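A single chain comes next, written as structure tokens; it is the form predicted alone.
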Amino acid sequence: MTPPDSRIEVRKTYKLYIGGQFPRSESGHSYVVDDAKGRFVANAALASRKDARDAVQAARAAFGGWSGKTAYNRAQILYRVAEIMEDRRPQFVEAVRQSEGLTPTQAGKALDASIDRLVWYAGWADKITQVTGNANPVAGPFFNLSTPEPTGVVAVVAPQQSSLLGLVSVVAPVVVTGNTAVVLASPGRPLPAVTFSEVLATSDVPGGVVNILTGKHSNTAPTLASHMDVNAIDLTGLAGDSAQAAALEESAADNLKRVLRPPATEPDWTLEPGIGRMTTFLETKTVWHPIGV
């Protein structure tokens, strides 16, 4: 019999989160991911450019029944993603520690500002029409409205470094305007992502509103940036790598996606956001009708 000091240690391999499924690369490929000592802590799926192509096809699907929520309604499913994260803050804390070598205070402190980033982009899902639509004036009997709509299918490069706050900050501000996103997570620090993808797989998040790809970018980023599909593409997470950068942009221009280019380092994420990122990925509509008809 087998004592209770030394029994078999249940190694996790992390899988992928398309269309609110978790499925396995289509490669079957994985990868060791080690904490930031250099010790192993899971193996994660390493995603194809297959995978790339079905994360678009799931974030598509969910795009018309995702934006033709209202407002207020999106703001509730993003407030209720931040009760499940209070509710796996251990989890949480674990995994970001690891990833980022923090110690558990300074990983629940990062944990607790990305709760509250959550929240905030919560907040601004029923104003954000309010502060950029507005009525034109013109001259004649018309009244000339613009309103802002979501772009539709927006790819999102996570940062690399801060693997959760940073993941929530590109990645709330996506989808709380009415896109949906396709995630690539940090190669080196995929943690967080795949706990935060059991948290929206256990929320109120419909499936394929975000999807998220684990592995090399080199695998998937090109897929993503020349599908004619993406209307929309985050270079966030190629802070400082303005080769690749600039790579994925021409090939973004193929059905003139807007592009998000990314910042010569990566951003203090802690600093207070702004509402640049969601006015990046909204489009603006505007209306004319004849006055007293």
Contents of the next structure:
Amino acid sequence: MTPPDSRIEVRKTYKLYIGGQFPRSESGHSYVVDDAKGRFVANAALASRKDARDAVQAARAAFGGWSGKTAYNRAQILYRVAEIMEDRRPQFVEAVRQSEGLTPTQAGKALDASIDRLVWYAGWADKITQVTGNANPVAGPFFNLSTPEPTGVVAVVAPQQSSLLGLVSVVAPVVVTGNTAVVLASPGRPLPAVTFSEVLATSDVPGGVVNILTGKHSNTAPTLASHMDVNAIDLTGLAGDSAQAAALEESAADNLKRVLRPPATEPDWTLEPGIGRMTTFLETKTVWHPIGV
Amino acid sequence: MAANKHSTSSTTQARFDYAPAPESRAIVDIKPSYGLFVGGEFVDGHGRSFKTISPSTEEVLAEIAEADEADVDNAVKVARRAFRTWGRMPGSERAKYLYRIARIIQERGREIAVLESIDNGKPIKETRDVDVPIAAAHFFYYAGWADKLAYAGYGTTPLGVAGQVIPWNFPLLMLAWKIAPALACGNTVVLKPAETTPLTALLFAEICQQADLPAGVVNIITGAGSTGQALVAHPDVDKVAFTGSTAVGRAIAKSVAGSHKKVTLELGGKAANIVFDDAPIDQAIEGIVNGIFFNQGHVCCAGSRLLVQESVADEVLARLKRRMATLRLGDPLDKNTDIGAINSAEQLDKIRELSDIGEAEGAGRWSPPCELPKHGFWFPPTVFTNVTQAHRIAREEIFGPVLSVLTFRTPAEAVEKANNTPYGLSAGVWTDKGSRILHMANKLKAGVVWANTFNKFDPTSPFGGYKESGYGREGGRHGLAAYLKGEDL
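For comparison with the form predicted alone, provide the form predicted together with the partner chain.
Shown next: the complete complex, the earlier chain at its head.
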């Protein structure tokens, strides 16, 4: 028997990323992901409410270690993520091309921008404290210093259109300062996020720092918004859906989460960001101590 | 404990009585009734008027107008109109108005202090030495920012009309925390003081007139919860700033969901004041007393949970009780008074209820011998021992002169217990070891950490909470962020 002239491809199973592991949804559910032209690409895991709660637990468990690392170390780890993405160019270009219906050149540019964005945020790790902290000249014999600290566990509803650059642009600013994240990938374009999670798993990012769920917002977003152990929520991915965003913001008030409201339309992610996505998820701690001999 | 008028010595030693040293009331001129301050003048309100009383005597002080929904709407419209000129005025000119206000607060300082003591019930030594000077300092500090916003890092674009709702525990000081940064950044404000303490806010309205502040830049509307609700829910308010309970803060956060409004909330607390065995004990005792009995414990950042290391717990408690016995409770206008009146009958009921629950749940209750005045609302300084983390007095904000004492053995246990609360406003650490202070300061989930000191406030120092103690900062450069468009995303 002669061998076939083209071999049968080994396909990838697209899974969730929780606590550094790649589980299927505990619910056993999956959903069909098509490419931009409507052709079947894969079955992705359909995250359940329980998956969302598991992810919060993993993020909380990872918070102490991640926020306790030196800023220099977090910077190096995020930079390492950028390195590994660069290393996997063909895979990302293909995933973005497929998801967003771009040409290979356009998809390559989106990848370039994503990598550069990570490098940009990585550099902020040991500078944000200097830019947002303060020595305060109080009227008395006291040392008084204000420093930023990460808020805690941040739920992130990632952009729906920009499947990789948008994703990186909302995840990096949350975690670079020491927060941990539970990220809802674009429901319609989730596959680049899954590939991104495979990069995270091989880039020295501790398990649980970034958790990525694929599936429908209706399953997971309300759970995260009302979860009492989530400290903040970024609703950027709900651009244009003000009713859903308002409902989630209302739930988020239960434990006074910090809320980043969505814009009316999805932003142009190619523009250089400001520092607002970092500062929204930072607390300011002010320490007083008397001065004396 | 020494009551001001009938000094009852609890020790066998002879003790000289303090002579009464009351500050004169003659300096204040309380009108029989007050309207709303809108558009630079006092106007009638259309709600039902209410009375403000002196909590130390229950004497009716004045009749206060209540703003109904139409009054709120009108005040917001007036503020919007004023914003068109105020928001565009050069910062250097806005600054001069704020400097004027700061100066007038200083000039009329004693009058304000007396009025605040009468309306709020807090001791004159606190209004005179804390509330009034820090309020003036806030205006002075933020005046200087008005023409330097470009250096602060939050842009220079004001938000518009700020709706501000403040509590009764530091009436004028909270007003200053709200109005000074708002105006410096170019916003106009509609502010609602607390229903039980409106008088110094209405005096502040007169100060705005004396300063020739353009009409409508500051509007003061009086009323209760429904007036506040109407204000924060008004669609033309761009910024909501609230200081008060976590329950109300949560309701406000829900009511503004989906709107364009920027919100800062400064809410409740249940601060841990942590005393290690190597702490300077005498200083720590003063810090514990100041932490919980300052302002009758009506302080969101009060050190209401004393965490004391087991090895020194007995000594600390004995010294604390001895110190508590010297606190003088009584006439707020007496210059020797340490503890004044509880602000309202309602608050007194809440303190009594939670204290009774503390006793029922098995904690040991102690107050120094104490004669309470016959009229007015009073509660003796109280300490609960053998408190566990499950006790309601260790979990809920009492907002009164009631201290819960817990013990710990290791720094890790102290951190665990201190952070075991949904609140995160402040914390205290007492130890002689510098590295331990910095370790604790890192680990405590609180917006303000006082190390070897407590309850210090300054206009340059940001104040505000983690977790359910709210979000946003007041004071310092950070305080500007609440009133400007802010950093780009």
